[in-house]
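Here you get one chain, nothing else, as structure tokens; it is the form predicted alone.
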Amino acid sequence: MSAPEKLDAHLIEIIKWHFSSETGCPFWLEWMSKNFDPKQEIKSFGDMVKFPHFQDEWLRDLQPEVWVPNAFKGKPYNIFETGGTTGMPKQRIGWDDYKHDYSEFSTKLKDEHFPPGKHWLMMGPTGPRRLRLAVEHLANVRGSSCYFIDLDPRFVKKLISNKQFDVARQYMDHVVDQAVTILKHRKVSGLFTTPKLLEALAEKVNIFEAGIRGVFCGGTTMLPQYVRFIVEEVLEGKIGFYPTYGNTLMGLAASVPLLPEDKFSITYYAPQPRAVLRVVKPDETTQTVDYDTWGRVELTTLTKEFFMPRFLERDEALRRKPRAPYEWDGVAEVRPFGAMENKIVEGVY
């Protein structure tokens, strides 16, 4: 089967889950009760610009309860948190996602880079954040612990916008430091962080001769000149790079191996059929952009714990076509929506 036909395979499953009362939850079928039946409409993922966009104020305003299946009804969930400087930040409840999502991102990671029975530290956003469950379950699925090291980039982020710099430094070095102390005294082979924070991390210490093997860096806008200085200055081409694009939403969208024709510009790929990634035209969201054009990021998320049609992204992006072993688009240097024109705070990310 192919990847099109997989998707709407999955598509039409999931559909069936949320828009039937057995399975579904309050929310959608309220929402098909004032609007149209998916059931009789969906037929083909080419069928969901039949939706609106999913709006963000819906995971702000609305109680967590509303999002629970009929079918998980009882079934106590963790409450996760994305984004929010200031105000209610959106919420994700689940139970098992982040488990699938990052088991089948396990099998991306060489031995050579994160060897299994080992020892991992996480320096980056925990609390209210699915990462740190996901960072941990990925850890455990390949036979090794985790050490954290906390981050609230909140904070951060009302620093920089206070213009409170030297503060926001201070507090970099605070966590920083912490992982420092982890590195001197504990065998730690595999790193999970921001690139800002592994840059900062490799001031302070030599990241190879502490151990490290393997990197995997998330949550910040890499464009190729910065993925050529970490990869050749910071971690010295001798540590596995493995950068990755997810949030709460989506999951995880893994990198491919960087070859020399990529230039340093990194392209990921969705963990389609459970989300699906599209590059849209701005001012025309029915429609995707043309290969290697920018373009605004549109997830549409499939899974029986959380249905998301159409969301736009706060991210911008290349769209780059299939690539082994991917049989469905990719986008490559996100960056924050409007980052040409705006200044973009993004803290430690």
Second form
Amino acid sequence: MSAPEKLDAHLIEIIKWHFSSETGCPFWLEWMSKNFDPKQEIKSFGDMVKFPHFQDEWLRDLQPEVWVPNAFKGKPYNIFETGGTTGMPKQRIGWDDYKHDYSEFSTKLKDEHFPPGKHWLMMGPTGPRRLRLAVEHLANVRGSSCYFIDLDPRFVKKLISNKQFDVARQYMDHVVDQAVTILKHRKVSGLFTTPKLLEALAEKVNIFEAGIRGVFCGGTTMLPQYVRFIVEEVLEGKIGFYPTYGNTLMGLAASVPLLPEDKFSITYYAPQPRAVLRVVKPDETTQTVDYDTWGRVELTTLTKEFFMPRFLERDEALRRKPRAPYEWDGVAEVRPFGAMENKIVEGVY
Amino acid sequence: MSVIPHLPALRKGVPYESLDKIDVKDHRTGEVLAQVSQVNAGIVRRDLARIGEARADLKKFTCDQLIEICKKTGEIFLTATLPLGDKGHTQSPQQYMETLSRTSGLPYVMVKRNMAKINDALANMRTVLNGLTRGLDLSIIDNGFGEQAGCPVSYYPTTNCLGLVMPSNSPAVNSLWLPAIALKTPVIIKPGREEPWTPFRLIQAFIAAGVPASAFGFYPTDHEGSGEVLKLSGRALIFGDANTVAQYKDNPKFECHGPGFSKVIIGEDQIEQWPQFIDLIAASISDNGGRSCVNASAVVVPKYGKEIADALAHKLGPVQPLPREDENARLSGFANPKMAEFINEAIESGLKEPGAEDVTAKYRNGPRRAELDGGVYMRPTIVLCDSFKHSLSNREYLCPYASVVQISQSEMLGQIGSSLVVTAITKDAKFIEQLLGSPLIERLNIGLVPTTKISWNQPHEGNMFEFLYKRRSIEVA
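Mind sharing the form predicted together with its partner chain? What's above is the form predicted alone.
Below: every chain and molecule of the assembly, starting with the one above.
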């Protein structure tokens, strides 16, 4: 079966699940009663444009119970959050999705970079984020355990918006100092962090000599020159680098290993068929842009735990062709939507 | 060889081609004249963490040797064909002049004048250092200690490098950092976006003359990177507007170069001869396109304010933009046309307040903001203000602009505010004594000296030696 056929088959199964009264959640069943029956209308992924864009306000304004599929009724769930710098954060509930995503991602990691059984360190946003459990699960899948150092991105964003750059810097130092302490006193070989924190850590300690062999990174924009700097100078070409793109709503899009011809431009591939990324025209979002052209990132999540059609991310990216081992489109050089026109607070994390 | 030159970053002199580049364009046609590599802030941080090595390379030379190298550098800068970037391109002095003119808007005649000024600073480095150190035997810098006028003296460097976030509006500001090399201090330069040419050419000239390449950091970078240059250099020069200067002025780590608010003052004893001073005042306002901090931006007189304003307006008002190759060109185009819009709007807005008149308007025969062959220019503007309370009375813009304010001589020093240069046309001993005692005046010219005249043996704004070295007491048993 080809990738599009696999996607269509998975889609039909998921549509049937979410829009059947025995298995679907209150939100989508009510939506169906007011709109159309997707079981009749959606036969292939191309039909998904019949859905309007998913509104993330629904995740903020509605109680989490409305998203519980009837099939999981009574089963306690995790509540994961995103956003929330001011006001109510958006919440996604889940059970095992993150385990599926990160178990699959584990197959992309080389043992020389993340040796099974050796310890990990996560330095980055933990708290109510899916990432915290996901990274621990990933370490566990590889027979490892993980140390954690938290960074609260909501606080950092507030500091930067208020132009309290000195305090932001102090906070970043506070976070990085804790990591330095762990690296000094514990044997750690794998690191998850954000690019800025990685850079700050490398300014305080030689991370190769500290024992780190693999870095799994995500969280903010990584343009080619910055990636090159991380690979060549921060990691000195001696440490495995695994950039990822993801969030609480999607899961994790892995990147393909960089080739010289990539010129450090990272392309990410969604964990299809559980999530599908498209790069669409900002003013005509039913259409994708041409390859190697900028457009807005649109995410569709298709799992039994969560159905989210055509959510417009606050990111833009270049649309890239499929590349082995992935048979579907990729997204490259992801950056905040409108980054060329506006100043966007991404923070020091 | 690629068609368009590429200017790499220089990391302790070593070329670094970034994946992130910006185009530097002709300000009129938009034609791309070069690409410039942009580095991320992390590169600046990493390199500055090891800048001590670059200083050690310069320390191997004596000051005397470096002074001789500076002299040679000046000749090379002025006459030689030098490497332009890392793709095999070269640049003759003529090409430098043309390219700089095309991106900055400066006419050839002004670029040539700036080239000569830079060469003068290099050729006169011994005189410059003599002025900065007040005659110190420079072997004391080489040895770390010695004797001067019978006293033991010792100087130590305050920094391993001098950081510079350069403006784009005048190539001659590069002359400010030249003494740092003779004083064995590496420079970390973030060039102006539209003016990478002068620092790059100067660095190439220095290297050709024998200075180790490691003494030069050339880091085109973004706002964050510029911030790191300032933060991580032990000493740094700041260029900016009054708000920027206000942020840094009380920190001894920074030497600020902001608006000069330079002025010409005529004393009561000389005012009856005012027509004889008009040429000097007009030159003080408009030389170098009126863009320097040493250009006069206010003329303060005890009498004949209206007549003097009118005479200046009559002389400067008709000045129009001319083709850049015209030897008579006196105005500089704006690389960023929005800056011209902003200035024009600020003047117009000020003129709406009662008490000010654009005296040049009637001699201009056209708008203040003018265009020529796609370039945008600001024509000279003389505004007669009824007092220093008017918002246009003490303003400085990147064009020939000055207010004329009539107040009594006894009120002048109380009202002029901080002034980088004051040319006081007076022979009145009492007034001269008051001027000499004023803490508001950085450089004082007494008599018929244009505000734009600079002495090589006296610093007019900050003292680079005192900035880069500090004296300690010493006892050697």
